[in-house]
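As a starting point, one isolated chain is supplied in structure tokens, in the form predicted on its own.
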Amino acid sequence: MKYQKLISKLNPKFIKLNEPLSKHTTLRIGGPADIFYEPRTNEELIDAIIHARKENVPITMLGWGSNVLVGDLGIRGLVIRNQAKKITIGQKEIVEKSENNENLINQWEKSYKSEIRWNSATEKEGARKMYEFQDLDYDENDRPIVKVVMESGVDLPFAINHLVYQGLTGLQWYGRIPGTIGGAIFNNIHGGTHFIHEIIDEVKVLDSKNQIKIYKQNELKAKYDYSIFHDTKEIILDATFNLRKGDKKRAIYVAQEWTKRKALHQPSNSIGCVFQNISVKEKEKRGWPTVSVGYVVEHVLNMKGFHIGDAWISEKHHNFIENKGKATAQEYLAVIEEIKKRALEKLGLNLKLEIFLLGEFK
């Protein structure tokens, strides 16, 4: 049988053969992995890649499979969803239970409302109040540090609302964002004008030597949508973050105002913004309010309603395609190159995805 040599060195409990990753992305989109495999150490992780890396099979990091779109053929060799997460706070360590996406990301919607006393801002009109959330901004840099350290596959709604809590902040500009911490660094998430970069201290790496690597912040090389890993391809098993002792109950209202705003603007059956938003220098240039690709798709290009099979744009947010039923990958994807062509022919913008394409298409 093909895989087996690695198969037979993988914990038999987590192993799934020819799973179908619809049921494990946020898009419910995707053909079968060879083999979906789900560790929950930090040892366990670095056993499977070792061990694949000597048997030459490809190797696929998943996370919580928000922010990519899967082939309808799936994808080839080991596809991990890497389920370590401890944290770390001081000397003491927590695991996360295993609980279920939609609850964790829900979570904010249900929590601590009788502690809610701030006021809040979201009278702002037109686009501005649908795609930016600048008025949630503010500054804790004078606040004290303190270290935290998160395995990559700690959920990030669950380290947002675990944390939050405890009064240590930095992570609640990212409320409602779908991932894991691996795949939070991976990508550098952005929440309004933060990104998560700019509250980490280290990370943590097996590379491709199958050595332990540790990189400062400052060699990250981070950016909009992008950090070294993007190039290095190496694993990420754990990040130090510098988060501060701050204001609690400001901190808990701005996570769960980012929550309430996204889940009235962003739908939940699809996988994030699709384009990377414009320059401000391209919006100022144009005039637009704002920098949101969304806004450049409802209302200069005009394609409110349009689909292809069940692959719809979101009239909640025209920077989302959702899935309305049985989209295939295919019809997704015909989606994104008819916006590509409308604002190349029509506007001359090159838009750039902000997802990622994974495994095989027809």
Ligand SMILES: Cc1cc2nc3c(=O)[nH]c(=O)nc-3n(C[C@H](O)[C@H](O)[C@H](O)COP(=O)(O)OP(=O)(O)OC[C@H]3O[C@@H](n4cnc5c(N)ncnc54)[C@H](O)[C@@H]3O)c2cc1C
Given for the second form:
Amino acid sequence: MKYQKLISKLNPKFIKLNEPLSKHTTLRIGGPADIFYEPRTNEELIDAIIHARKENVPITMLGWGSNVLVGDLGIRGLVIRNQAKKITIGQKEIVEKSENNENLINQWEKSYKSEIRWNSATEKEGARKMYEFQDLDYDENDRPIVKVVMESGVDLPFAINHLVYQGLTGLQWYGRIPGTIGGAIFNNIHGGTHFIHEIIDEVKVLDSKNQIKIYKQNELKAKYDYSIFHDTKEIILDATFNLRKGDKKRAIYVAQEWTKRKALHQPSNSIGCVFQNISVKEKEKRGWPTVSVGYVVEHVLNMKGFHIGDAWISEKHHNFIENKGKATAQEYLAVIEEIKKRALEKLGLNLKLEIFLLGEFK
Ligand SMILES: Cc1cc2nc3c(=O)[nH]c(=O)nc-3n(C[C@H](O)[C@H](O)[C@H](O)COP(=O)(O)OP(=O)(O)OC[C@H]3O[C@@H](n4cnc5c(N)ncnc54)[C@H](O)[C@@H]3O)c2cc1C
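Next, give the form predicted together with this ligand, keeping in mind that what was shown is the form predicted on its own.
After this comes the whole thing, all chains and molecules, with the earlier chain placed first.
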């Protein structure tokens, strides 16, 4: 059997063959992974990578699949969902319980329910506030630093809950962002004006020669939706964060407020904003109130209600595309292509993807 040699080297308890990736993505879209593996420690993760490389088996890292569109034909080779979930604060170690993505995503979806609907048509002037949440901003750079090391499999919602609620602040801007620490570092997640690299001291990776390598913050080349790992394809193992002994009450309020607003305006059956924001220069040139492409899709391209099959431009936030039932990756991609085409033809605007396409498409 194909991959037999690799399979014999992995921990059999954590392997699934031909595992549908629709069970492991927030969109619930994606064909099968040839081998789906969930190592419980960084040692097991490193071991798997070394063996797969030796056997020339392609490797794909996956967190919650909350920023990826996986093709309907799935992913060949080895797909790894890292379950190494240790958080170290000084001498203290906390290990988050291992949980499969399906349960994590279900729990996250149910964790904040609201019936209130944002009427975007009447919120035109408030668009900036609604899309960017700038009113929640503040600075704590003068507070004492606390070093916290987190393995890449730690779930971001768990980390926020756990750390902010004990007064270790810095992650509050990322309330209700689904995913893992690995995924957050890979694409340098943003929450309003904040980027996660700003609170990173260093990142430990396994490089292409199977050596451990450390990147200091200034070596990450981090910017909006980008880190050096897009190009190096290295495996993120863990990261040391510079959190602050901050204002616990305020951080909890901000994390909760972000969560509340995001739950109102951003549908969970999605993969986040599909397109990157436009530049401030472009926004000013066009006289639009926000850099969010959601505004452009809704108010300029007038694509409210557009859908192909079950892939719908979201009515909550028009830079999101939802899977309202049984959407395929093909349909999802077709909606993306249509928005891109209209933006280019009608506005001369070249929209860039904020999400990643993984695996094989029809
Ligand atoms: C409702 C909703 C709201 C969102 N809001 C935001 C937001 O406010 N800001 C924002 O920036 N994003 C947002 N996102 C997008 C997404 O949640 C983030 O980008 C998240 O950090 C992705 O993490 P993940 O673990 O799910 O990564 P995945 O989607 O699983 O993977 C993303 C990429 O990271 C790579 N990767 C993952 N782990 C590793 C690793 N250990 N080593 C190397 N590479 C790795 C994968 O190969 C893939 O290329 C949102 C998404 C949703 C559904």
